[in-house]
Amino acid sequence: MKEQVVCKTSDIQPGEMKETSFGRQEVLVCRTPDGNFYAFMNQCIHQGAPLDKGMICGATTDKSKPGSYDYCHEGEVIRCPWHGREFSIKNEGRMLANPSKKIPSFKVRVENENVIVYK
């Protein structure tokens, strides 16, 4: 399969994610609070967790103290639900601790409300 339309743009607002499929496998579907789309493998390259059941949050910065959180990239970070592992959504998955580990991802391209994932 080379494109396939996944969901309508409607169906996902800004920071939010949503599992669907393309072909036979389970696709994670995520909006940054920019309006963009972005597509990954459903599933955590740490132990296979699926990153639907996670959440889109943001990471903290430095200035972060025990109690007291400063955060950046609100709604650009997906956090596994398993581990905590996090990943850089607009960074083509890559995790946030170690960026030469990523998440597989797909090209997205919206056309008339559609959202489609291609190869």
Contents of the next structure:
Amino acid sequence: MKEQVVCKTSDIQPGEMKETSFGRQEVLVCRTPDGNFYAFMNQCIHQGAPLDKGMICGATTDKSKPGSYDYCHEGEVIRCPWHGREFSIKNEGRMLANPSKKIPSFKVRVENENVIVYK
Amino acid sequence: MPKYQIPIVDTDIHERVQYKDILEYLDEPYKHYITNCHWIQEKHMPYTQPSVAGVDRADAKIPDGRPAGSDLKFMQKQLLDDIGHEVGILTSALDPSPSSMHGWHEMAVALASAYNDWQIENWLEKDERLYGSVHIAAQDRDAAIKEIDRIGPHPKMVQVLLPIDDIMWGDPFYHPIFEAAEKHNLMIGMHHNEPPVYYGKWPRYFIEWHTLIPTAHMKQITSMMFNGVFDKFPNLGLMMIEGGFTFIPHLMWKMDQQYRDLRHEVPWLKRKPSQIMKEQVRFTTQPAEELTKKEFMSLLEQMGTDEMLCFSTDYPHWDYDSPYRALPNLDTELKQKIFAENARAFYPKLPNKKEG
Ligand code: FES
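Form predicted alone already given; the form predicted in complex with its partner chain follows:
Once more the chain from above appears, this time first in line as the rest of the complex follows.
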């Protein structure tokens, strides 16, 4: 399957995410606060947890200094429901603690209120 | 159809009680203290944020809103049936529990008994795969022994979970408890709750505390070792739950070397410490560090045995280990040992392997 409508834009509010399917694959569609859509495999690359059961949130950043936190990217980070690894939605699903690893992603476009996932 | 093809004996599963569920197992006036006086156990952990749902897997919360681990049916569906467990050993969520409760020993003793009765009736007798741990309030030693004598003979109780306190486990204070456990073919289990890994205080960050839990386990093994517990109670075994396993070679080497130098101080040790560990101490695997197969095999070689590690998931906690992904892909025979046979050989009260 090359492309598929997985949901309506109104099904996912900015800062939310939702499990959908693309053919036989479970796909996590995320909508960042700026309204854009992103799609990832709905399975954590660590031990396989279902990512849709985690949360979409912000993260403390590497600008933090010992004892003082810098927090931003609200709505742009997926946190796994099991061990809590964080993945950046806007940076290709890369793991914050180890950016060489990323959740496989899918392409997404919006047409007439339809969210379409394709390869 | 279970997904996992080889038998699994899961050595660390957390069932969880809520105060309202335990009331019927408590006598008065303890019931009164909880219902009318709103007593709850004081907890100290300053960090409740580690993961998405505190210290639980976010997908293990019961759909009706109850906390993770509090419903047998949900646990069956999400864990036991889904993976295809042959045996699961319950280790509780330790709350309410006598562990780390100072003062008011009477309440701790009452809670331990109520917890044991609740566990038997609602879990052990409702699912044949589940085995249990005897809870005791060790701070009242005589009451603890009575409880071991009362509950220990239950066919599905396999170990005593000894609360961690400020008396090290090798201390003669605990020996009568070990004697009672040995009498009933129960092993001793250690699972951290609020352990003093940091000189009796909490470190600033959860990550520090969680990284250092193995040190608490190393201390108790060392204490029991040199105080001669394993020689005095040759049929007693110690299961170190959720405290890591990559430190095992270090501890064996260190204790053996110290023993060669300083044997004269502990002449009651009749075997090398590493030998005693191989014979009487076991370790659950979760939370497993991420080792390659090569690293894992080299660690086993350094331990000199592949019979000390026992697989565990720690369901439903946040740092759950998946049987499919937590350990490197091992050869079948080794897998069978780690995932089931080592634990089966360790706990005398676990049934033999199912045929077929
Ligand atoms: S399974 Fe996602 S962080 Fe471990």
